[in-house]
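Consider the single chain below, provided in structure tokens and representing the form predicted alone.
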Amino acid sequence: MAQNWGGNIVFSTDRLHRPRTVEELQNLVASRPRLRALGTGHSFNRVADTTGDLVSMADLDGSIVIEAADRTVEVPAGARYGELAVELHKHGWALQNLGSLPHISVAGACATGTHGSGDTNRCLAAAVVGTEFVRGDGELVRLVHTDEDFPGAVISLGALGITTRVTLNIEPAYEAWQRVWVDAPMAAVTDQLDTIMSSGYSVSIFTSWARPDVIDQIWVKGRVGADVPDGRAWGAQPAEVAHHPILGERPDAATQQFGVPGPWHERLPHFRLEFTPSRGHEQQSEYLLPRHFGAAALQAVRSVELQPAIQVFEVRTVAADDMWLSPCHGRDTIAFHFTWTDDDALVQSVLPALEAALAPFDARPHWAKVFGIPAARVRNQYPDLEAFRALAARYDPGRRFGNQFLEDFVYG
């Protein structure tokens, strides 16, 4: 049966089908009454479960086309991240930022609002400035950033159609370093996480909460040139080994540390391209909350007992964006993000402490992760939901892509 990467989700159909043309799909889509994209599999709900059929994009004819004078590139919506990197870098060219895995693909990654970390840098969908999808009725739609439509059709969770083709901007190659630092007091994180936060182009914060008044390890993230930050500032220690994010695990997977200068793609995510990412058998849960309730968020976090269903406990940032499904939509955030056992009883049994912790801080949940709130509240999080559902039933009246997770999250 089928089943997403972490383990945790077995869809609700064993019919998988992986069109090769842009024709075949469009006829695929014209003749069945419920199908759902289905991406690299990292999503860790049912956001992308169906009753009916799952299409794969992996297998879709196409190539990476490079516009050097627009300084865009389009890729195919089945390409993962790290195999698109590594073809810009060849040409000298880069994106602005990517997510921890490399591994997600990127149309996928897109439709869910997934991010990286940094304050200045915007979730990975922020990037696309044209998408191309095929829509209910099989006809292949076209749009770009100046439409006005636009701000809707990028995440979308895959309620317009099925994603074809991604334009992306993208800027001209950089090399970029990491450094890792150990063991600082809560207290002192606590008291200056802004400027920890801000020290780097890219920062996470990373912590099993095994011992409450320590954080386990804070990852720095720079581009060559800039500032290399002193940890020891903020009580930490520098590493004096490669460190995985989760303790105790291996460091051959996570990209290259202790400062050493490398191209943007081996740096920015903390896994390697050729590794399998964090663990694998688990499930995940992340918030999204404004950025000013950073430090408030983190002492309530503390508040909840997590063991022994937490492997790891991340903090990122991530800039306002004005896309309509978002969860950084209209505001700067501070993302915290928790690796879980994959044991479905665990992860419920502390997840209403949790959530509870979180709600005087309106964190809105990840589309793709593990969360219980109601959804009436996860409904009313998004003042461009009413437009968000006119574009749908424009593009997609008879809901041919929707699911139980969009009729409870989305159309409501």
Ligand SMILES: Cc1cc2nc3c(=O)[nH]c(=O)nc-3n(C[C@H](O)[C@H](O)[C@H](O)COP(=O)(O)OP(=O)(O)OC[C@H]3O[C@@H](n4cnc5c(N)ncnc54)[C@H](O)[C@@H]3O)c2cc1C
Contents of the next structure:
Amino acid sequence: MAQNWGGNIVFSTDRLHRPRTVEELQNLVASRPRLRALGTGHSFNRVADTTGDLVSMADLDGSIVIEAADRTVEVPAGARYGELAVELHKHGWALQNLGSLPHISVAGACATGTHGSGDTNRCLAAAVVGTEFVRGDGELVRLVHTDEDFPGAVISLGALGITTRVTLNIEPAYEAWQRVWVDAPMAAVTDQLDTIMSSGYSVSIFTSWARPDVIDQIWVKGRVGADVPDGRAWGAQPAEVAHHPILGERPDAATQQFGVPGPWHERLPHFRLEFTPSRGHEQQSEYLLPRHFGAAALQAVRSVELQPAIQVFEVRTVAADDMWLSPCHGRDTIAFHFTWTDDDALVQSVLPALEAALAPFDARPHWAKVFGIPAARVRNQYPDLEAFRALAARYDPGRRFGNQFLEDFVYG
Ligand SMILES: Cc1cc2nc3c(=O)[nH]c(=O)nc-3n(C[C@H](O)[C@H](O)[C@H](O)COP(=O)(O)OP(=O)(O)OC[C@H]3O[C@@H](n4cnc5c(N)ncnc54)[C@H](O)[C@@H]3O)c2cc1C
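Follow the form predicted alone with the form predicted together with this ligand, if you could.
Below: every chain and molecule of the assembly, starting with the one above.
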């Protein structure tokens, strides 16, 4: 049976199709009772699962088409961010932001609200200005950002259809740098959390919680030309050696540090395209909270015993958007990410206390990661959920693209 990248999910089917043309995909959709798109399989829960047939867009014909005049790029849905970034950079273009790893597919990342970091950076799906997908009856649909349905059509959890191409906003290529600061006192980080998170274009705080009064690392990424912060103002020290986000892991998988300028796509992700990202043997959870709760919520996390399940904790920020199923819908967001050891029992043993500690802060779970928040509470966190259900009912009335995850967290 096929499984996800993390190896913690074995899909409920071993039927995986890889159509080469849109017509082949349309015939497949029209002839199967239940299907589900599979991207690069980097999700940690059953969002991509189906008891029917999985469909990958990895072999679909089509190329990356840059429209310089519109400042957009049209991308085959199965393309990975890393490949897209190299192609864009070659032609003098860039994306505004990237997630921590370049290995994920564009359509899969956008479908779940995947994000990077940065006060002014919205999640990756916010760059999408056009989408093309095969809906439940096999018809091809094209939507652009001015269409009424669009705010529900990009972060769609695969519920509307199988995306074939997406169009993204681009901008002229830029150079960026990243610097790592280590061993910041927890008290200083809590007091100056907003200052730290806004000290660069994209900022991540990493800690293992092995030392509850110390934050292990602060990674600041900036565009060349922007001010470089001095982490000593937060009680941290400049890193003297290269770091991996997980202390003790080999730093050669991580992108270049020490402020060396380089192409945007070789600095914004934490991991290099040619290496296994993160650690490989892991599970992940992430919760997205209103930004202003950051310091209080950080203290709440500190009060929870996360050892020995935790490998690393990461804090990022994401700007608000108006997409119906976006975890950042309507609010500037601070995101608390947890990389766990790959041990179901251990992970499940810490989630209840962690989620109870974060509950007062209206924490929305990342759609693609492990969480235990009751489905009814998740559904209540999305004010436009009813509009999304109506949209899904129009594009896929028979719930051909449905699965148990959607039944629980969307349709209810
Ligand atoms: C090491 C690692 C690092 C990560 N870092 C980040 C990070 O920095 N930020 C963050 O927010 N998340 C992060 N994630 C989570 C990851 O971005 C999401 O799981 C994302 O959805 C993965 O994309 P995928 O292509 O693997 O999607 P899959 O897991 O294959 O699918 C996810 C969902 O997308 C749908 N989908 C996929 N392709 C299509 C399509 N063509 N049409 C319609 N629906 C489709 C599927 O049906 C499913 O519902 C990370 C995951 C890993 C393993």
